[in-house]
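What follows is a single chain, given as structure tokens, in the form predicted on its own.
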Amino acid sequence: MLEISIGAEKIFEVAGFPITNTLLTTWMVVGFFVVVSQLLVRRLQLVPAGIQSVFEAVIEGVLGMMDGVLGERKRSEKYFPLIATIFLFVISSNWFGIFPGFGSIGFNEIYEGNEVFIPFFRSGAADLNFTLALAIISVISVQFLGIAAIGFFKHAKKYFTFKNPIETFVGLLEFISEIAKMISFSFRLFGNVFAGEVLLIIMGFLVPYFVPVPFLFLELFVGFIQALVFAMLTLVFLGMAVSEHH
């Protein structure tokens, strides 16, 4: 029986801790980056050639884009690891969910008297726990980096100031907006990825041959855009956090 679950399905347990199909996919993404990074590090050359030249060109382009937001190359190089990690992690989680076997290989389970299909793997971003955790990490990292850049008290003045009622109210709104960022970040990414997953499942069920192919390319594009939006918003908020309030 075809069933679309808004929550991640449990595959097994380890010491009472549930291991879901989205968590398995996330572990696969982490393992993929560990292997690729080790292979790239071992083949680094002083004079770049081949794939290293491509990677260095991409990194230079990203740093140039970050310069436009942060204002200087030194800051861009300092915060590049955070922004690049977020982008690569989100886009890989989105694209892994489109690979053959994801969502189609699994087992049947009896649920409320009906036999339902449980896939072994689902896109990590199709789980609200994943997107919420990533949003919390993003927002908290921005706050800590802001404190490290301009100091605790100067950073706190952006949210808590008592010079006059207007600035007090504006600061309170800014503080509330930081909480709202976590919600908007998580639901935006989750909603787009989950909707794409539902679309692919329905199209594959109704017309399993050839017709779903254009939708796969659409999901590749959506996965890229969502990763770019998540990383760029983090970058913009970071640029605001590491600059003194005027």
Contents of the next structure:
Amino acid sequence: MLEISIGAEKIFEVAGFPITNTLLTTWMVVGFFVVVSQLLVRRLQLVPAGIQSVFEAVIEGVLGMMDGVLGERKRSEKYFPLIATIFLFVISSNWFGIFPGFGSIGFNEIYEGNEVFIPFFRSGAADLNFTLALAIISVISVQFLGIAAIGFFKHAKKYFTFKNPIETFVGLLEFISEIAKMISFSFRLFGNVFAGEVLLIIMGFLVPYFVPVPFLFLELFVGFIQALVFAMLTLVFLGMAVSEHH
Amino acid sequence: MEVETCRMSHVACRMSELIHQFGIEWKILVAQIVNFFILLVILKKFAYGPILNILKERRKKIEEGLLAAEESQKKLGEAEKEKEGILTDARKESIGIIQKSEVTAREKESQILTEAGKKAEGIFVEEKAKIHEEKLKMKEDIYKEFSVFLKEALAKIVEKSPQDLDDNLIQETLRELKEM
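Next up, the form predicted together with its partner chain. The previous block was the form predicted on its own.
Everything in the complex follows now, all chains and molecules, and the chain you saw is the first one.
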């Protein structure tokens, strides 16, 4: 019988540091981008070709989206690395999880008396550690960039103001919502990707041939949409943080 | 985590159970944050920076190209206009030159004609004067000669008596006079 674990499975341990299958996937994603960017930077031309045009298309797309939210190209370029990296990290770890072999190649282990199957690789965002890490990065960097853009006191005034009771209350709510953002960010992404994984596992278990194909396409789409949502929300919060409160 | 081993307060106990259930482990959390920043740094250095630069450079090149094309178009138009202007000027000038030369030619013609006329008249008058003079001189010469002749003839006549005068004599005399 198939075993579905909410948490990522530990594969081995190095000096007390647990290596989970999602961590392996994440490292693969990082490695992939290291290799690709090395290939890219060596063959950069004014007239784009091959891998460069793919990257340019992605970068142009993200920049265009950012222009729409932030209003000007200079600001878009300033905050571009954060947003683009979130997008690329999420979408690539989502899509890596759909590769054949992910979730199906692994080993059996005796865990709490039962023999369970543990895959070597598991989609990065199907682990709350990954999504929570990204959510923390998103929320904290938005705060930092907000402070850098308009100054600490002006930024703090958005949450702590004593001009009138209503604004004080609204400010406090905003402050709480910053913490809530971390939870909503992480659980949204985790829930979507984990549900996709479970769906694929069940489909593959029930009908191994042909039937999972539409669901694979669905997961490609969900992977893209979730990456877009994560990046877009970070961008919107960033746009609000770096502009002065009225 | 089993409930029996949980010695914390109820809420904290539930929290830790939840965290355990979802497999949240701070070591992995930190590792993932580190992963993100590694990716950020690598992409920024090797992908975003160079590509943004190249995009900017390309945009600049295209803008420059468009501007240059526009400028050359404008220049072409200006050159066309200038050419047209020069041609019009040249045409006007050439017409002027032709007209002027026509006028001068006509002037010169009349001048030459007058001069020639004058010259011809001068020559005519001169010739006339010469001829007149020659005529006078001739007349004088003839007078002179004739007077000598007359003198001789008179002398001869005086020498001879009129009764001796006959035609033969006269003829002889004349012959003699002629031979003189």
